[in-house]
Structures are given as structure tokens and as C-alpha cells.
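Taking the form predicted alone, here's one chain by itself in C-alpha cells.
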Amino acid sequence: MASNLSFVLNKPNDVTFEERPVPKLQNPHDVLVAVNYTGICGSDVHYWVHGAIGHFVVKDPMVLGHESAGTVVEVGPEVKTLKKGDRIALEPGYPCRRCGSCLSGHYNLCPDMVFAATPPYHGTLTGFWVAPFDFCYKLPENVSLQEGALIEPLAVAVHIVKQARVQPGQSVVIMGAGPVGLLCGAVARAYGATKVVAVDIVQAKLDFALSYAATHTYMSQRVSPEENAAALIKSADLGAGADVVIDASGAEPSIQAALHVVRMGGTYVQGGMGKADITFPIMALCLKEVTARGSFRYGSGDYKLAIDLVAAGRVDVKKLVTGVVPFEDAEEAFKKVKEGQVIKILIAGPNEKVVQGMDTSVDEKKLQQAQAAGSTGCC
């Protein structure tokens, strides 16, 4: 019998496995999905450790997880584009479709967004999940379900790079070499950026970034933002500065240095989330007439483009996967992410068979890099 075993956060550092009823289709436009693989996001770990992110507080038991791919097992009567057996990547946030943000094409800014594993809504670390059909993206034959689980963080990177308006031939500096920072580099290269500089405080992360998509790296030093910026520009031969700077770290020193790295008239995008308020070099922003943009999750077309990039071989998400664990080892997987023992780990669904010694094996080089680097939780 199929299981709807779910990984439930009761309170900080208190998780349990709970068998729940298989959900029923209530809307004719919905589909029932058997979840095959789920990645662990930094936000999942934050809820697990702290029980809250900002004003989103876990007050009742909540199923974790939102980076998932699965297989359609049932479709509503009005669903025409999906059928039983289709392999899909799940977009885990569903807007109201009627507010000003939704109608203007910016549904990621919907004030009534229902987002998986964000209180009070349950997540996808479960056996079965109900979703609107138009937020389920069919995977091409050459894209695996494991790759499908990484479409969510890749869509975050796609949205950030879109916000940056990256053009062919440009130089792009990315502050932070966690999964989203790495993926931003890969997407920027796919957009035609000829120079991609990864910046971090850990050499192992930079080594991996250079083997992945970065053309240059820079180890941030314990000096002033201006000094770091000057050294970065010189080391990467950026001339008057970078065309685009993306912060994927959320760290105050990185943000401060970023505004000194970007060239006159360049573009700065804030993708990482850190402290709510920081000291910001507004004078540099003004004097350089920098275009500054925020970036939040993903919007129209981002998931489709993410899948297309993987299918075409333009972005390789498999390189980020350190290992795959069976569902019953979910808590151990969370510990590995928290302790920085993995780059990206996938949890197989409760009905997914994991071949011991193969799917659960860990690439030793990746493991060494991740252990040296510390946590690389994404968005």
C-alpha cells in the first residue's frame, strides 16, 4: 500500500514521522502527485532550528520541504495538459491569481501566496501532494526526477539573473558561493556573461565554484568593503568595475563591498536574505547611478526556463548533488545540511526505492569541499 508518511516539524529541533491520509482532489484543475525527491533548502533548516523566519512562525505542526519533483497519479476533470504517469517539477507556491500583482504578471509578490512549508501551510516532504496543474511542469525525457527536484533553486537563480538583465559579454560578480550563488553563476554563463566571479570567505567553496561555472574567484578578506572591492576588481581584471553584481549571501560585508565593485551605471541585485536592516553604502549607489533591484523567489516563465536550461545541457544541476537518502533518514539529512556536510542532498519520497550503496553514496571530493566550506543552504 502506498504511504503518505510525512516529515513533520512540531517545534524547534523536534521532528516526527507521521502517516497522514492521502489528500483528495477538491478542485477540478488540480492534480495528485506522488513525491519522488525533495531537496533541503536553507529555509527548511531555519524553521527546523528556530521555528520561525521573520513573522512566519510555526505555531502548529508543519510538514517541511518545498524543493520537489514527482509523478502524477491522478488528474482533475478539467486538467488537459497532464496525465497519470507524467514526471513533473513542482512549483511550491500558488498565488490568488486575482490581485494587482498577479494580474500584472508578478505573481510571486501576491500577498495571499500559499507557499509550501511556510506557516501555516504544509510542505512536500510527504508521500502525496495536491497542486494546481499549471504549477506542475512536465519534465523532458532527458531530465531525471532528481534533477527535477533542483529546478526550484535553479528557478530562484533564473529569477535573480533576469532581474539583473545580464547581457552577452558582461562581467558578473556573485557574492556567496552557496547553491543559489553557484546556480546564478551557471545561469549568467548561459545568458552569455564572459566573466563570472565567485566571492566567498571559504576556499573550498571557491574551488568548487571554479570547477562549476565561475571563471574567476575571490576570497573576501577581513578589511574594509572599499579595500575588498579594490582587490577584487584588480584580481579579476574588472577595469572600472563589474557590469552586474549579485549578492547571494545576505551578509552585510558582502553587500557593502558589492556597491563598490559594481561599475558606474551598473546593476546590483539583492538575492540573499540576511538581517532585516543593515548599514548600506547609499552614497556609492547614488554617485554611480546604479540600478538596484530586489529578487524574491520566482515568477512567470522562470520554472520553464530553468527546465529548458537543464534539458539543453546549459546548466548541470547534478554536480550539486552530494547524495540521496531514503525518507526515513530525513532528519539525518537535515543535520548534514546544518553541519555543512553536503552541498545539496536529496530525500527520496516514502514510496521511492533507494538503492543502498549507490543513491546514498556521497562523492568524496564534494563531501570534503562541503565539510570545509560549512553550510551551503540556499535561498
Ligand SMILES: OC[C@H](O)C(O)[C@@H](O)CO
Second form
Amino acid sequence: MASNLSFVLNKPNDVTFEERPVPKLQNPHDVLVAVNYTGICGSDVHYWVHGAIGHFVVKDPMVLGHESAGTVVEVGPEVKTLKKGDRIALEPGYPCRRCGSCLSGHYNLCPDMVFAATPPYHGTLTGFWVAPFDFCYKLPENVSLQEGALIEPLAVAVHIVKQARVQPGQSVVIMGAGPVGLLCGAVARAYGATKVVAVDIVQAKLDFALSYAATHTYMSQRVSPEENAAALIKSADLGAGADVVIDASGAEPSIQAALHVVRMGGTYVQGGMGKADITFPIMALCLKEVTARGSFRYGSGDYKLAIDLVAAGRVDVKKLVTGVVPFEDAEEAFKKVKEGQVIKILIAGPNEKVVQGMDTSVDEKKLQQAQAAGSTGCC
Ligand SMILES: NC(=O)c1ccc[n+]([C@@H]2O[C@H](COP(=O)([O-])OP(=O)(O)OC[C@H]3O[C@@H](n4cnc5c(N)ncnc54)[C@H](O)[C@@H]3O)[C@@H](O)[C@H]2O)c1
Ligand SMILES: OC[C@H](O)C(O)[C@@H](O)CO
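Please supply the coordinates for the form predicted in complex with the ligand, as a counterpart to the form predicted alone shown previously.
Expanding to the full complex; the earlier chain stays at the top.
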């Protein structure tokens, strides 16, 4: 019998492996999926370390993980578009489909969203997962299951870039060169941005960003937001400022600088999640008539576009995978993410044979120095 071993967070810094019953289809439209690979997101690490994100508090043991791809092993009687053996990327949040947000096409804003590894709901670091068929996206032949596990963070980036309304020829500055910021850069390039400036406080991350999708990089300094913005604009030759600035860091100094980097009439998008309240330069927002938008998870068409971008070779997600580890090494992998030693690490499902070990291709020394200085990651 295949294992339904699950990686369970009991309370902060206390995780265990638990053999849980294989879930059953709840609805004729459901499919049962064997989870092949799951990426670790900063939010998983945040729950592991702190037991909460904002008002989402882990009160009962919760299975972690939500960035998964898997193989269909059973389909409900009403499922017409998927069959046993299909390889899929799993969209991990299921909206009510009936509220005003859902009916207006913004299901990511559904107040009754059931989202994997967001308490009280269990996540996908488990052997088997039940999902509505229309939240399972069949992977094209040329997209691997490991790439499939990266579709979730790529969909986050797709949604952010859509919110930014990036146009061909535009300049886009991205604060934060973690997985989300890197992927925003790649999607912005796919949308035709000609200048993509990656901003971070860790040189190794900037080096990677330049080898990935960024055309320019800028190392944020410990100076005022105005000074940082002026130096950034000069170093990337942005003239009167960037057409679009995206925050993918959640860090207050980066958000403050962003409003001084964006041009008159430009667009600012908040993708990063950090402190709930910060000091925000409202005068710059007002006087420059900046369009500011939030971005939360992903909605209609985002998963499909993310898969199409990978299948068409427009976004390379493989490059972000630092390593793949067996299921029993999940806690070790979480430690590596917390310490900022990896870009994206995949955990193989409990029924999956691992093909490669952990390869920390990022400059570990520099990342460790930065981590010692308390500067990386969301935790
Ligand atoms: N909006 C959403 O739906 C959504 C979804 C997933 C993740 N997120 C958020 O997006 C952000 C990025 O996610 P990630 O997985 O890439 O996280 P990450 O922690 O790997 O990346 C954040 C990056 O920001 C950098 N940084 C920190 N302070 C900075 C500063 N002052 N200036 C510039 N860069 C700075 C860090 O060094 C790091 O490289 C996080 O805040 C995460 O919570 C949002
Ligand atoms: O990619 C999805 C995100 O990780 C989640 O929305 C999380 O950050 C908040 O629940």
C-alpha cells in the first residue's frame, strides 16, 4: 500500500511525520492525486517558526506545503478532462464559487477560500491529495513534474505582473530577489519589459538575478529611501524613474524607496508581505499620481498562463531549483530555506524516489553572512 506519510506542524519549531489515512473523493468532480514534488514557500517556513501569519494561527496540528505537482490516481464520475496517470500542477486554494468576489472573476479574494497549509486547512506535504478537477492543470509533455511544482510561485508572479499592467518596452524595478521577485522579473521580460532591475541586500541573490532575468541589479544601501531611490535610478539609468515598481520583499525600507523610484504616473504593486503596518510615503504617491495595487495569490487564467510560459520556454523555472530531497529530509530542507541557503528546494513525495541530492549552488558563504546579519528571508 502506498504511503500517506505527511509532514505535520504541531506547534512552532515542532514537526513530525505522521502516517495519515489516504483521503477519499468528497465530490463527483474531485480527483485523487499522488503528490510527486512540493516546493517550500516562505509562508511554510513562517508557520514553522512562528506558528502564525497575521490572523492565521496554527491552533491544531497542520500538514505544511502548498507548492505541488502530482499524478492523478483516481477520478470522480463527473470528471471528463482528466484521467488516471495524468501529470498535473495543483492549484492549492479552493474558493466558494458563489460569493461576490468569485462571481466577479476574482476568486482569489473569496473570503471562504480553503487554502492548503493556511490554518485551519492541511497542506500538500503528504502522499495523496484530493482536489476539484478544475484546480488541477494537466502538464504538457515538455513540462516536468518538478517544473510543475514551481507553477504555484510562478502564478504568484504572473498575477503580480498582470496587476502591474506591464507593457512592452517598459522599465520594471523589482524589490527583492527571492523566488517571487526572480519570477516577476522573468514574467515581466516575457511581457516585453526591456529593463528589469533586481534590488536586494544580498550580493549573491543579485548575481543570480543577473544570470536569470534581470538586465540590471542594485544593492540596497542603509541610507534614506530618497537617497537609495536616487542612487538606484542613476545606476540603472532610469531617467525620470521606473515605469513600474514591484515590491517582492515585504521590507519597509524597500517599499519606501519604491515610491521614490517610480516615475510620475507610474505603477506600484505590493506583492511582498511583511509587517502589517509601515510608514508609507503617501506624498510621493499623491504628487506623482502613482497607481498602487495590491496582489494576492492568483486568479482566473494565472495558472494556465504560468504553465504556457514554461511550456513555451519563455520562463525557465528549472534554474531556480537548488535541490531535490527525499520526504524524510523535509525538516532539514526547511532549515536550509530558513537560513537562506537555497533558492527553491523541492521535497519529493513520500512515494517518490529522489533522483538528486541537495546542491547549494547559491553562494552559501555570502548568504550565511547576510543571514547572520539578520537580513534575509521573511522570518
Ligand atoms: N502576494 C502574494 O500572494 C504572495 C505570495 C507568495 C509570497 N508572497 C510574499 O512575497 C515576498 C517574496 O517571496 P519570496 O518567496 O521570494 O521571499 P524571500 O524571503 O525568498 O525573498 C525576499 C527577498 O527580499 C530581500 N530583501 C529583504 N530586505 C530587503 C530590502 N530592504 N530591499 C531589497 N530587498 C530586500 C531578501 O534578501 C530576499 O532575497 C514575501 O514577502 C512573501 O511573503 C506574497
Ligand atoms: O503563494 C501563496 C502564498 O504563499 C500564501 O498566500 C501565503 O503567503 C499566505 O497564506
